[in-house]
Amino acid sequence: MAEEMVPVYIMGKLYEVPAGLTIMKAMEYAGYRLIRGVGCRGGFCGACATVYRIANDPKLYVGLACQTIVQPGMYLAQIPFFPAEKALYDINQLKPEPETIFKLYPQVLRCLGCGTCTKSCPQELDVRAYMAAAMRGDIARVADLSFDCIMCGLCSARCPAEEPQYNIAILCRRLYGKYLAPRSKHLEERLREIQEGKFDEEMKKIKSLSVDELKKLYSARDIEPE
């Protein structure tokens, strides 16, 4: 049986590819040997931002080419690389306050709330609303909503106030680990119990035993329930 063939245009260049295969797969099928534009092919590296449009629909998409079907009539453009702002910090010299945010990225409070960054957001985020969060100086708010962000750069790519929104994110991301977040007793229990060599003896033990003993002590084990 014939395989179906649908029509699209890469940077502006028609092809007839396979129905069904992903952008990043129809490009290889036309004969481009992929450098940029392609990392982890799975969804998580934002490498493979593209914009498109599809014949008589006026309106623009976005996608993830590694994760996008192709359609009849699709005009691709690749955008592996865009020039957003990233600002430079000492983590350890920060506080997590809303002035944090203000400093580093004054053009936070230019933001004009259009929504073009969460209608242009592969991952389905609500990048106005963390955008928003960020204006109020809510850290643990933005950090929450922008989790699932792989930093492809396409909000701030179809941005007209040209906010840098996925590294306005991390920075409040990371203040949220670091200060926010609740500490954990018994992580920093048992770093003391290293520290003190409470499980040297122990270790030495288990180092030196035969691998018949090993299995003795492994088929032994107990399991800690679900």
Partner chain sequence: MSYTPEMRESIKKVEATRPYRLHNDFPPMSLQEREEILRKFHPDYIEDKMRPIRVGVSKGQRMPLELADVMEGKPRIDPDKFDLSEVDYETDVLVIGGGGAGAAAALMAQEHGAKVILATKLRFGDANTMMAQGGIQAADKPNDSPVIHYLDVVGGGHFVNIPDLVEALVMDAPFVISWLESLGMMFDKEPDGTMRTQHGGGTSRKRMHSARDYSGAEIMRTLRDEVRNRYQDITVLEFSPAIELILDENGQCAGAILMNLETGEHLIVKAKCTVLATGGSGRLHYQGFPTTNHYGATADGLVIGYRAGVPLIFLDTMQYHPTGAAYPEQIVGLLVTEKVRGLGAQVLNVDGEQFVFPREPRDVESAAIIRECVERKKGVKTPSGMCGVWLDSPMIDILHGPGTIQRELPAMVRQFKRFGIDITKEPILVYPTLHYQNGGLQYNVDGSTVVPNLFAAGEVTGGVHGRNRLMGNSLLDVLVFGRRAGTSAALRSKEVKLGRLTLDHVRQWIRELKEAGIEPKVESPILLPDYTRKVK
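The form predicted on its own is what I need now, so please give it after the form predicted together with its partner chain.
A lone chain is what you will see next.
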């Protein structure tokens, strides 16, 4: 049975590629060698932001090339990285308060609430909601809602107010992680034990094992129940 092929335009040139391929695999099938704009290939790193149109459809679509399946009549081009505004700061010198967000990213107050950022997010995050939280200075809420952001930049690319949503989000996650998140007591205890040398002998023993012995030890380890 012949393999189904679909026509796609890559960088303006027509190619026939097998149906079911992702944009990334289709580009490689067409002979493109991907050096930039490719990373984890699993939808986690955000490096392969892509814009595309479909024939006879006026809408501009966005997605990750490693996750989006090609469609007949797709016109596509990868977005080279472009710099959204990124504030420079020393996290140790900041305070976890609304004024920190407004001082470093005053454009946060330009948000129109249009939802274009949410529509463009390949992770299906409610970007508009965490930007609204940022406008209220709710650092913990921004950190929670943006937790799965992969920093692909598609929200910023489509934003009519030209806001760097993903940079604002990571600022809030850093502030939350350093100043607001509950401290892990057992982690502090374990770090103290490491500093006191409690595990030095055990580490020496492990480092002396061969690769096969390490594999056997790893396979026999106690695994926490799911």
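Residue numbers count along the first chain shown, from 1. Remember, it's a predicted structure, so these values are computed and weren't measured experimentally.
The chain shifts as two rigid parts between the two forms, and Arg53 rides on the same part as Asp138.
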